[in-house]
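Heads up, the chain below is alone and in the form predicted alone; it's given as structure tokens.
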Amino acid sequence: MEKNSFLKTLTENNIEIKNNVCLKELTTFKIGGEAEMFITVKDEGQAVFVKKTADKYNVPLFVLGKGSNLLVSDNGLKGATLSLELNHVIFNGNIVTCGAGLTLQKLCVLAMEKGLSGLEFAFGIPGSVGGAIYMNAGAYGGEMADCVVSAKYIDDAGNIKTVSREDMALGYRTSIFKNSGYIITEATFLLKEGKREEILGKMNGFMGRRKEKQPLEFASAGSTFKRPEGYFAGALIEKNGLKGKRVGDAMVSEKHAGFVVNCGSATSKDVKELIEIIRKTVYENDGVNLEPEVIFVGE
């Protein structure tokens, strides 16, 4: 890694760079070290370049959306970290197109707003929209893979290219930029016109089922395993007696089962020691191979 050519490089081109930045107010967790090079880019043209000079100076590249559904190292993450301020939106009769950096609230907001239903299901979904398409986020019986037309991307090369819904290979929780380097940087959506009041009425709704349901009063990564085929996580979970089983701060919740949370000051290792009993035991008792949704990052 030739960080110094990097950070030079960087700099000589007006992109913003801070070093040693704590990830830990950076995660819906709240756990996690500190990033070594932290990079802020306003457009795509800046995301390409970073990624460019990334790879020409053998520098480790992780894009950080809006921190939601990961598990950040104690160690922190060597290399850079980028993150993407693309906020645009743009409003085409029932198409909107957006950056990949737009949190999934606001999205769902300015759609509503304008008389669009489809994506009432990801109001309260924390998260950024590139985040959404990567993971295929999705709730009470829908997905992004319902509504997303087509994405934008950064691939190996650097190059900007455009995906469609069917080949983007959504799945539960994956898609095909899961297992790729490849950056997101906008997504497009086809939406149906509806009643602005019945929309809102379907978003408050879903938000209400999620305070009454999940654990929001506490720091977490949102759902800690997938569902398992046949079953589901969180009353496997509370069967084998494990709701407010803890190491150090990190809790099964006692609310919802299927959620690690964060009591205070839990660590990357506390999480990670409780994931690994509730997997082993579960196994153990049920034949149940739990996967966690968490994605680990860092050493």
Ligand SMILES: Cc1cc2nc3c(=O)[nH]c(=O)nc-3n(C[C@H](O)[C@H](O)[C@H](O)COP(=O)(O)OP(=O)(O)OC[C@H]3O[C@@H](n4cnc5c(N)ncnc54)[C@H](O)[C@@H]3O)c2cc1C
Second form
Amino acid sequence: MEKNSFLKTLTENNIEIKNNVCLKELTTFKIGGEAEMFITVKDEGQAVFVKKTADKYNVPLFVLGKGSNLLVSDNGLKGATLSLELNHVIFNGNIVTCGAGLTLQKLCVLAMEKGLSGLEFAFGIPGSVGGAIYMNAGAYGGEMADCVVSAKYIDDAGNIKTVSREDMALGYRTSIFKNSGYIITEATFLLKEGKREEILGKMNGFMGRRKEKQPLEFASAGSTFKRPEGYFAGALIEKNGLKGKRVGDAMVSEKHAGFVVNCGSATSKDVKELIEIIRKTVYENDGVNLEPEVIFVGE
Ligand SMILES: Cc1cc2nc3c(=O)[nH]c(=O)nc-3n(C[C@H](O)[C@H](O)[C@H](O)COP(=O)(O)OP(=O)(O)OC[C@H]3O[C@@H](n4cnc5c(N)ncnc54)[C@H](O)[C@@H]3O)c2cc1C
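Form predicted alone already given; the form predicted in complex with this ligand follows:
Complete assembly follows, chain above in first position.
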């Protein structure tokens, strides 16, 4: 990694860059060490430039959304962490196109205000539009695959490409973007005309269900595990008597066993250890292999 040349090139091109940024503050788990170099871009052109420069100088590049599905290592992230301040929103009839950095929540509210239905399920999902496409985020019977039409991204060579939904390989918490190194910059959704009050009512209904069922009072990264075929992760974990199980400040939520929560100063190591205890117990007693939904990043 030719760090100095990388930093010099970006600085000369007026790209915002900070050293040693604490990622704990930038993740919903409130866990993680520092990003060695933290870069914020304000438009697609800057994102392309950062991507090409990182490749040129062999700097690893990690794209951070809103950090709501991540477990960042206590040792932090080497190389560059890229944050996209791409927050534009353009409505054209029933079609909405927005920047990948926009929060999903904001998009849902704007669509509701326009009387456009289709995103209600996503209202309580934290995170950015880019992160939601990457994960094919979903809830309450809906997922991004139901309403996304296309996405724009920067490929390996630094070219801007557009991919339509059919070619996004959207599946349960997965897409072509997963582990690809591509940077999603924009997404387009097709919504339906609806009544504002009804849309808002559905959004609030889903949010109410979240507040009732999920440990939103604690820091977490949402569901720790994917739903195993034929089971619910939370029910299996609860059945194994693991509610309230702790390693340091990492704990299986008493409210919903599918969530590992941070009771205050949990480390990434604590969470990983707890995840391993859960997986081992559930595998030994039920023969089910729980696969983490949370993404581990850093060493
Ligand atoms: C309380 C709580 C409730 C949750 N409920 C749900 C739920 O109901 N359904 C659900 O699906 N998820 C849920 N989640 C998980 C999380 O909110 C989603 O996975 C979300 O889509 C992640 O978006 P993000 O922007 O935070 O991505 P991050 O966590 O920052 O990143 C996730 C991955 O996406 C990649 N990524 C992010 N943006 C881009 C981009 N622009 N280009 C390329 N790669 C990118 C990152 O590199 C990383 O690999 C919940 C989380 C919490 C904390």
